[in-house]
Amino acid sequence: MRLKDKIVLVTGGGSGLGREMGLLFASEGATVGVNDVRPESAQNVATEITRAGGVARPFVADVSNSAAVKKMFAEFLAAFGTIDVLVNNAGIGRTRETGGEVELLGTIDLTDDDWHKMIATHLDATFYCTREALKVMIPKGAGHIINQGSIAGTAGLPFVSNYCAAKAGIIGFTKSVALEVAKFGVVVNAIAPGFIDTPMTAPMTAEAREWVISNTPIGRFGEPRDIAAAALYLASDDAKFMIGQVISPNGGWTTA
């Protein structure tokens, strides 16, 4: 088992990529803290892991809130005593609930709230959780942090400039922190997924999905397991020479 006896926290772990990571990590021997802002989602995944023979516990918190993150980490450390792996996965694909298909917004149409909510949910949350994890990892001289970027942050996408900015910020943050903490035995990297079949991409129009498929050389959306497998590698000791890197399972969308 590649993560035997490791203590892991996955933010946004109640669905999609976070759920898949939690399940895979638990199957590899990790104890998993499942964070989500939705109590039922966090509990459902923790229960799913437990029923599969793993060990998991839900932690409900809005990670875009600094005080909520500090409280969550206090509860997490009280429960498990340490943290070995942090996956900063929490995120949103849109800032307005339309009840239907994704509404494409040009930059000129974005409100202040559209901008700040997106940045807070992705970039602020990554900072808050990383800061708390480093308070444990640096003194003990070990740890892995995996940040969720996107091809939106490496190649850019139209009509989601706030999302692209947030993901590009996460990638820059990853590279900086990785250089700061490598000497303490803490490994920090990022994943930049392409388009993956998850609840976040489910509202895309048929036309948008066809556009994605036609521009992806492999000819399909990725599966959550494709990203979880990359995260497992980055969480393991096999990745100890990977410092500040961005790996991008994207089906050939971009090779930059």
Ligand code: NAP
Given for the second form:
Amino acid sequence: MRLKDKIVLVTGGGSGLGREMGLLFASEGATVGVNDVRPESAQNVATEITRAGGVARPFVADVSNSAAVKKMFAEFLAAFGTIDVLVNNAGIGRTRETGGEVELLGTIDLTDDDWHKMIATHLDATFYCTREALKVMIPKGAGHIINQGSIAGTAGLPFVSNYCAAKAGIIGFTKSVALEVAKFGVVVNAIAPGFIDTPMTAPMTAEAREWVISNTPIGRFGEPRDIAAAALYLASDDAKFMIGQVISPNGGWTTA
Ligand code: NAP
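If the structure you just shared is the form predicted on its own, then what does the corresponding form predicted in complex with this ligand look like?
Below is the whole assembly, all chains and molecules, this chain first.
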């Protein structure tokens, strides 16, 4: 059991990569707070974890809202008393409902709302949750924070400049905070996944999927487990010497 008795909060834990992390972490002995913006998503995953023999509880909040994050942390700490691991994972792949397949938006087509919503959901949320977690972790002298980046933030991707900016921002934020809090025993790192099969990538067109597969040396999308396994490592005591690092399970998309 690599996370025995650890108290974990996974944002965006009601779907895709967050759901997989919650299930894996709970199977390794953690108590899991499942955050999501939609109550049914958070509840469903918390129920799934409980049915599998784990301990979990839903925490509904829009993590791009500072007041909502403060309230969620107050509820979380009232319920569990502390936080050992924070995974800043909540995210969106697009800012507009286009009624099905993903529409490519060039930078000149982005509205102010497209820009701000993407930055808020990823970067503001990562800051808000990290700030609250550090208020507990620094005095305690221990903690792990894992931020969800992307190859979009390391290598860049065309037609998603707002998403790439948010993810690159998360990586810069990760490195700075990691250097700042390492001396307090708080370990901060990021993951930069390649393309993974989740509800976020499901609406991609057949043509876009083919483009991804042909640019991924392993020849396929990754599975949520590939990312959850990296997160489990970063959440565990084995990662104590990892400070401000970016681990990129990406099937070979980039080796940089
Ligand atoms: P997903 O299946 O859509 O899960 C993301 C979850 O976050 C959803 O339940 C979503 O709710 C929730 N969420 C969105 N905005 C939120 C907010 N403001 N507050 C709380 N929860 C919110 O996507 P995923 O593929 O698992 O992605 C998880 C993370 O990995 C994201 O940060 C994403 O950018 C990153 N990532 C994904 C891939 C990939 O290929 N899948 C690759 C690299 C990085 P709704 O469903 O209601 O929006």
